[in-house]
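Presented below, as structure tokens, is a lone chain in the form predicted on its own.
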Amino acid sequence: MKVVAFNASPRKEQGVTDRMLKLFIEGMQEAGAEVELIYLTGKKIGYCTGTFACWLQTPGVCIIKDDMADILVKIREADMVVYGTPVYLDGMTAQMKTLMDRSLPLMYPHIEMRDGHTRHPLRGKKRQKMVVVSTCGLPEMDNFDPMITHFKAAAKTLYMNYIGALVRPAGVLLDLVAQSQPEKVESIYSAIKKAGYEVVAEGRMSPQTLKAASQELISQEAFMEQLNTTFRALGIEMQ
């Protein structure tokens, strides 16, 4: 299986995306997956600019030349895209929205009906896996729900199919809980580690693995406090 997984995280290698990246890459790996990461943030990719150019004058091909074109090779080769994103505002980053905008050209302007509504076709004859792995700051899950609609909503657009997502809520608290907690934090990074192989393995994450991976670290009276503490130990107060 080849697989291309993008981090668009803003702080690339240096945030829990990238560390959830890696232990989903790692088991994918033993499952006997080639799996390329790539890292959006310093990459040159353009806004779309909404000309419809990539249909009407250069059909398949963005008239934006920029690092996008390479990357669309990339999903049309791989069997499996993993979209990695923090949530940001209820959403992914605008590196991954950007992203999601320039995939226009994998697509014909054409019209078709698939599955009761009206999209367009692809221009490949392939249909790839999508898997969302992401982070939030906050304790609780419902923090994913917006952009994972968004993500299932994509998959249908782009005819992928769509496998699920691995999340990581209250990401920001996993060093710390380490200290404490080693045992739970290393549960954690195995469920993840376990998930990638899974998705390659048998084509799908178990309930108990996402489960394991989402774990609650603290309750949320500590988590506001830990938190709050924190930024009052920095000399934040609100007015």
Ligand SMILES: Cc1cc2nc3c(=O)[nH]c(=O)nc-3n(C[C@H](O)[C@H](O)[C@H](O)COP(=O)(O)O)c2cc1C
Given for the second form:
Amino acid sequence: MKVVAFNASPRKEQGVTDRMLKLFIEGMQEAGAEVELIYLTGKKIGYCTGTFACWLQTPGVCIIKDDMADILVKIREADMVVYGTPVYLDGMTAQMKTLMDRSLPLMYPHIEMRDGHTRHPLRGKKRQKMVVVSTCGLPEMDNFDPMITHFKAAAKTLYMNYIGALVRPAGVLLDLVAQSQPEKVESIYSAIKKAGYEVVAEGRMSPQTLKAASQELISQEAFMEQLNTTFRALGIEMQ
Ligand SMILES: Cc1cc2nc3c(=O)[nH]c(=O)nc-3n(C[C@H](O)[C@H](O)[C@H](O)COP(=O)(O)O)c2cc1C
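Right, the form predicted on its own is done; let's see the coordinates for the form predicted together with this ligand.
Below, the chain from earlier opens the complete complex, with every other chain and molecule after it.
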């Protein structure tokens, strides 16, 4: 199985998204997948200019000449696309949204009916599986809801097969909690890796594995206390 994974965190290797993606990829590779990880930050990927030239003037080819051309080839050739992004303002990062917008050349402009909904047909013959890997700062699971809703809808538009989302709330506290509860953080990491194995070996991520990966790291109250104490110690006060 050929997989292309995107990391849309501006923090690249320093971020929690990257830590998750690396473990997830390890699991996928153990199950026999061939995976390429692409960092969007640092790539030259301009905003879509909305001309529809990729549909009307140069069918299937974007008029913006940048790194997106190679990325579209990789998506077309992949069996699975892993969209790795942190939650930024309740959604994906701008880097990821730019990649999504620039995916328009993957489709024809024509209209077909899919499940009672008008859609654009896929240019390629291959239908990719879509997996989302994400982290956020706050501790609640519902912080991922708007982004997951968006990806699910995008999977329908891009005619991909949405497999699921592997998420880790309060990711910013992983290192801190690892000091007092190393076994808890270890179990989170091994669940993330297991999810990668499962998605390749079984075509799904089991609910138990996803639950273990997103298990409570810290209570809301402790989270609040921890963060506010840190900010006060840094001399950052509310007026
Ligand atoms: C601009 C910005 C917006 C963010 N918005 C949210 C948010 O809406 N909800 C949330 O829980 N965390 C939010 N976060 C926290 C990030 O999701 C968190 O820091 C995450 O670890 C970043 O991913 P990375 O470590 O891979 O870079 C935001 C961070 C930034 C910089």
